[in-house]
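Okay, so here's just one chain, in structure tokens, the form predicted on its own.
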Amino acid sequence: MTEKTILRALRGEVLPTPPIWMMRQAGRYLPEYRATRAHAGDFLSLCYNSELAAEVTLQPIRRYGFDAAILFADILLLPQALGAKLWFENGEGPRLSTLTTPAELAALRGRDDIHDTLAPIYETVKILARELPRETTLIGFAGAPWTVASYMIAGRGTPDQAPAHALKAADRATFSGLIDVIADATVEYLSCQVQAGAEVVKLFDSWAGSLKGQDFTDFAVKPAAKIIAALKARHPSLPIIAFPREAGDGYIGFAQATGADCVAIDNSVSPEWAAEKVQLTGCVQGNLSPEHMVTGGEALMRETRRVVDAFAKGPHIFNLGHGITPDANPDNVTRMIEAVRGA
């Protein structure tokens, strides 16, 4: 069969028309996915239901047939399978265990240790990699260590990442111990999604931007560029997406730097200037603004071309600046894709 789409933007083809897929695709906009959470119970029992986090994910791809699909998991199933612990408050979002001292990073299970908690995800990709069509390409993914260890730290999510800012200033050490205890976790929770069938994987990088300076090298660029170097070496033909979300300027020879083979983009810039700045040493995806999934209207039709004819001229896969969010009209999606397709 003719090689999938996604996969053939990921080598630097340029494509006439761009593969197309959503961040956060399978999620509570859809009625259908509503329905299976009631049906698990809660959150994170959906997320280790293996038969029910496969259906999940292949709900966006019978509605819209979208050229992927992503895992349905969360980046806080790693923390929890090192050790910390882990629970979703409802209308809240989730909390952790914190660590902030050296006992705490030390008390954390080995890179070894993780597979019997992750165990039911890597089902999950089993699943898929039958069940899915067989032109839809299987995204794998995980939290770049920023992100993961800003959550770890402070045991939530937070508007500006305060206390890890304040831990990598009191306890650099401690820090940056977290940083490659998570790192090394990754490298084997992803390669073990890649066995299980993933046929991409993507680094989400999500508070990326409140790094700044020598703060995104050593903690955003360095660790990224560690975990695809040791991805590819056990995977050489392994595409992998790297998205340090608003990284502004940062997103600048970020593929170079890592060795990631498409760098996302949020919406944050325009897709005129990251095709000038970013496409032109590679793939790019993204990135249309999510708002436009909930106001939808001429303003969606013409920023989706929008996009799609600034990244005409190289290799891109059309997303989201970031993921859909609750209030989106499914209709929307429909129109979106679309307009990218031309129908």
The other form holds:
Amino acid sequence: MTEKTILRALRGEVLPTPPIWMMRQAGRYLPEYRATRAHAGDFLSLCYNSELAAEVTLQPIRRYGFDAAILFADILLLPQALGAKLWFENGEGPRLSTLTTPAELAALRGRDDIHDTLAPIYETVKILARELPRETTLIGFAGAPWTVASYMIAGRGTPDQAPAHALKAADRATFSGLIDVIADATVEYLSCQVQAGAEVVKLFDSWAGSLKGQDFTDFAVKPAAKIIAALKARHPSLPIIAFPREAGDGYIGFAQATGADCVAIDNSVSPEWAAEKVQLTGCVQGNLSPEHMVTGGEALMRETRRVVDAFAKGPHIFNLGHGITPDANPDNVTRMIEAVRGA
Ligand code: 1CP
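Output block for the form predicted together with coproporphyrinogen I, input the form predicted on its own:
Then the entire complex follows, led off by the chain already shown.
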């Protein structure tokens, strides 16, 4: 069998048609997802129910035939495994216990004590490794330390990560200590996903854009480099995708600085810019705006072709610039895939 298309792109091959998957492809825009989630009871119960989590991971593969499936889980399960309290407020989003003191940092579990909580996630990966079509690549993931820390410090999602920036300024030792604890635990977590059958892993640094100057180097680049080096030492052929969302110029050289095989690009930069500045040095993933999945029409077709054409000269995995939103029209996803595959 020839190698799976996503793995070929991640090794630097330029394919006539880019492989395609979509961030949040298992999600509330799909009626079958909403039904399974209702059956599970709530979002966290769905994450920790291996059979149902595998089922929602498979739903978009069956419906659309994407080239990759991404494990259904959440970046906030790792903080929970480290000892943070985690719950989801209906209609509002995640809530966690806050962490702002040295004592709270010291009370976290060690990296070897996370696996009891996370065992169902590894089981989901095992089920998927068995049940996915043979041509579909299985992607595991975790949040990057800065993004995960921003939720652990504030106890919730914040538009500007102000509480995390404040702790960084007020108590550098506690802040850096938290980044290190998350980075070390992330290596163990992703390594277990790989042992269970994940073929690629992706690091989501959704809030990297609020790190400026030296902070971007210290808290986006360095932790990613450390995690990637540790993972590659254990799994030398493992391809890794890094997503420093809204990094802007920080995307330039990010793959070389971190050792990532591919940089995922958000839609705040143009595909032409990213092709010229970022793709020169390796595979890129992205970057159609998710709003086209809501609005559709001519613009959807035009912008999809624009992304494909802009990245056609180098290795490329087609994706959105961020997750598909719950108000998206599932038929627009079909049109996007047809436009990419030239059907
Ligand atoms: O109501 C629901 O069903 C919950 C919505 C939802 C879903 C579908 C959440 C809550 N998480 C997920 C799954 C999820 N989260 C995946 C699954 C795989 C897929 O992509 O299909 C992944 C990769 C994530 C990662 C994740 N969770 C990120 C990083 C990517 C991103 O979108 O920037 C972040 C920041 C989170 C935190 C989170 N989890 C859920 C929400 C609504 C949020 C954001 C909250 C906030 O910042 O206010």
